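Presented as structure tokens, the chain that follows is alone, the form predicted alone.
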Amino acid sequence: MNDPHLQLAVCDYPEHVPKDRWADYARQQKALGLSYVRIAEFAWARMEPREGQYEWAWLDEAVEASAAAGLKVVLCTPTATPPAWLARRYPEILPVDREGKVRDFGSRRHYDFASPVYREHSRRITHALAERYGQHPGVAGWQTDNEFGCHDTARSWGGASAAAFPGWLEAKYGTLEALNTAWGNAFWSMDYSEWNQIRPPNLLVTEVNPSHLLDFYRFASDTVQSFQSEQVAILRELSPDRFVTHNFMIFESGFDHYEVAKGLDFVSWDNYPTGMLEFFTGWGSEDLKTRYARTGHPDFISFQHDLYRGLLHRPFWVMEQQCGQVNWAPYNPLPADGAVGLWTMQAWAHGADVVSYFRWRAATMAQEVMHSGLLRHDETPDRGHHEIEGFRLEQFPLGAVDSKTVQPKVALLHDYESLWLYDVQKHAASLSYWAQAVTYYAALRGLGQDVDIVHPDADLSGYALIVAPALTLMTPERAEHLEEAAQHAHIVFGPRTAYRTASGRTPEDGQPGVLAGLLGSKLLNFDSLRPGLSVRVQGPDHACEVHTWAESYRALEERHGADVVYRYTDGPQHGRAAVVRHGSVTVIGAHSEELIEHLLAGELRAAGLPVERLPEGVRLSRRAGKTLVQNWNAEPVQYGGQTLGPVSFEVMDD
């Protein structure tokens, strides 16, 4: 895509409705400003309402209508949806859920990944669909499936799943006393000597075995990754000079997205800012979910960009844009005034190159007609339609074609072997990997920082202060690659760093292992707050309450110059170490918003960074030159010398 400026989509499904409105559809959309349209990822039936006898007809009109529109056509895989012929022909392709229940066809994306049979169908449907259409002059690029993850489906815990794991395990260690050895079955007498013995880790007794639960979710990772590889390489033969993408789902924890990006052009998320809020847990309290009901946080949403844009290293789509309310979340309340205006702005100065809003008109039928659309049930245009028919594109530059555009000196690292380990064994109820990470995320923008979102093995070269917050994998080359990064930037580490090797195995000689030398520090304790309960600590020139962990370290002074920077003032752990500083990095053990937001300050100011400290609910982004000031609060915030009206933008030259 070479076009200068942020382009505008829609997500629309010409099987729902009369043929004679897709032309008229095509031409509003047009007229609207919109650049690309995406269908067909839920019509599998329709293209092929019988195995093996294909029905192209309609689809072929409603391409040629889209393209005769002087619309550019995202086609989408249908693989989400299996057709009732496949799952009642062959059940042997629907997936088992945790309680070791089959989920069941009459809904969506009821399928196991590892299913030989339906890996053969999804490689047929998508070599037909390609066939037909990779060179079809209206078809832009391809999307694959749809939301690897969405409602659990990453992972089936049984049928083709369980059937394949054990391989995987065998190829993977060679030997059962190799595995046995990495998993430290000899604790609870959880030898294995049979390959045929292991099972996906479900419906046991009590807790499972964190090694046994890490190389499941290994496995079913790299299950969904060569599903979609399959998909990718059937485009690339017979699609060659088009886009592939896949639209990837907001704090999805079943894969590893960084594995299943690759071999993608472009990565693209689906963005629901006021859904995506009632479903948080972890961070933030009722109250905040209050006050944000009408807009979603604007670091839940920038979190996600930034992660997106940083699993390959450059521009992104946000395939699906919330445009009014939604309908699976708990509550569902209508967005303010200004809300579907500011999301899109707020896409791309985060580095997004389209944004594309789900749906053109309202569903008029089963499950999601309580969702909106851009036209409501009756064709009236909405609250979204309305927001963006007076945009004016040329204001959101694109710059360079790369992620360049958006130019960060702060990384924050996260990894998903990390999360699932922390994930498995919290520790402490009201504590997740997502909502550590966001509280360090949301303190460095409420610092007025842009960040990258990178994996912790990725080039971090560039930056001047990198922030860790879960790190919780550690292996002796990630040690050593964070080693050389401090030797030109300023890191900070979380709480819970390095306490897992590899395997899911703490290490032999205590926490962090390998990246003790680095830290200057060994853990001692570890303390898991209920609700109600705190700590204090105290540092040079500012004190502060710690709520729902704390941890503390012996500082090894006498070998690595490492000081004490806070200490516990009172509980189990008085006069302990709550912060360590050697040299340029830091490691806080204590969970407190204020002390993170104060600690991360000072850091930023140690790396030569300009600190701002923002009024609730405004945020600053920066793409292309130019500065996105938002106002996500319902009422008008004075900023810069100016008033920002409610839920508004403003787009300011650098």
Second form
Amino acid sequence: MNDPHLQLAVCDYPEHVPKDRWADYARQQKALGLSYVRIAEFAWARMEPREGQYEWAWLDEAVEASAAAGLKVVLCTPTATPPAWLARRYPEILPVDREGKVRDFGSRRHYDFASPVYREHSRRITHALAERYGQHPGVAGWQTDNEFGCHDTARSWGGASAAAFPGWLEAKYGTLEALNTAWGNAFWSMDYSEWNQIRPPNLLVTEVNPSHLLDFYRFASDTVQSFQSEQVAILRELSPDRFVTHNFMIFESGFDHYEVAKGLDFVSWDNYPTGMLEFFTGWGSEDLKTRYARTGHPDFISFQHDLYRGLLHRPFWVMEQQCGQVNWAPYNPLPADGAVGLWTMQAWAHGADVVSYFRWRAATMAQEVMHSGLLRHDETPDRGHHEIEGFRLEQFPLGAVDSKTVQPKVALLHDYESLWLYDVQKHAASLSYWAQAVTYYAALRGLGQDVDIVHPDADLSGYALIVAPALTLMTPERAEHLEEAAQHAHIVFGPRTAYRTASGRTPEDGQPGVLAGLLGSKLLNFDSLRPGLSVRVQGPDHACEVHTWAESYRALEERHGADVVYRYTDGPQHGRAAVVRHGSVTVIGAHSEELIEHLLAGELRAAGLPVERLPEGVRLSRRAGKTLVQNWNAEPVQYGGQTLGPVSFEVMDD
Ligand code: GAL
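Form predicted alone done; form predicted together with ligand GAL now:
Let's see the whole complex now, leading with the same chain.
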């Protein structure tokens, strides 16, 4: 961690290959310039083949082999894969899916975070592992579990979670009267008269009460958090001078990442650029997906980097970096030549201190045989390996690990409760919280900005422009915090701002409730536009078409002096305000990439920030006194007086 430049690592699986390969692999990894190797996140059945019978000899040897080659080992708690003996002897640990079916042993993540029995086994294996390796000189740190929430596993809709949910609610509300009021249970006769009448909100005849769902999501999120914190406490006790991290996942929404990151030394995340673009529905046209099929989309990737850097406001690791084709998306193209380099350096520029490739050798068995690694199945170096051989890492300085070495002046606000509330009642099928957030983010990146993604309640004092694309949940405290921020920064809000209170209801005085004073407007109507249906807006110097979502406002001119900047020129909201500006605060009610880009460019200038409209596929990212100029296009581009080759980057001194 003290090295002055970006370091590289790899995920390896000694338990997948004969042990006569281990020393050889470790030497090759070192020779490739790698510093760390992450192992053992799925190896519980090899560590403890029968309950209470530990077998450490193989892991001792594997750790020794890496250490002997000069690699630092990241060890994992293996709780993402409870072994067969555990699942069969204690079936109460198994999770239940939304349809009420038990999710059985045979792949991974088959456990309920709330299961007291599983908690006990999780603490026991963590303790045993930390006792044995906590002080091992070859072990640099720990990863907890693997990708919490992957395969929709953050929430279990029955079993142990269903049993624990009423107690969590009782602790929160104290009385059923308070819960019934908060949830609005007068509606459809949903009042409860006993705590144990309350279940997770699945298997219902029709729509779910959003307040019920919101609390169930909060409960599940707290349960993930407390599950991890039990492991972290054991690791801190038995391995006090090693780091602890967790590898978060792309666009995972099943728990509050800000809460689950607390208590970690740094955040890691797993970056699969082509897979995530293919997999994600709701952002990016088919044409865009085809255009970026071999690299992934730069903004889609850096959104994650910026989000994960923002969880703790610290440099982070990419714990799993795609280095060839993946196996889990609908289509899995080979990455372009140069993509592994571009992904690696983009990660550095957005705050990664270590990039770790997934995986060393392609698996010759089981679920992931179609997935690539740095070595092919036959152990010959694959395309990613060849790219890494050419890296000049000294070009990528880190700066001090505990300082903010990436220092944007623009903040984009993001929180998981707003996400949950937005997506439970999307009201327009083709829009989602993430899609709306990425649309604003991509506009800022296309205008040459570095962006911090931060929680709305975080310190906002260092920013000149704050953008809140979809801040659905509003509280009086949050409103006050934003009012303070507006004293020194420009703020732009997107649609559905302050639609809900903390309990998931709407404000009694209508939206945006406590934020009306800051926005200088009140919501009149919202309009959901199916594909093909659009409306138009007109501003002082610009008009454009609006798709998917259109909301209108009544500006509070008299009291607050707010100005209508854009109005609808057709449709049911004809003549009404689509964009209102109140001092340094703007609310945009119409969803249109063109409108958003146009308005953000103006707000950036008004906030005193330089604006540069970048060519398609060109992006700039700044870190530690350098600018990484990136070309994500399959063709060369002219930029800044030079030619950038296809899928390539240049490092410039600022
Ligand atoms: C990740 C996971 C890895 C592996 C990889 C394949 O989500 O953590 O274990 O499955 O995907 O791309």
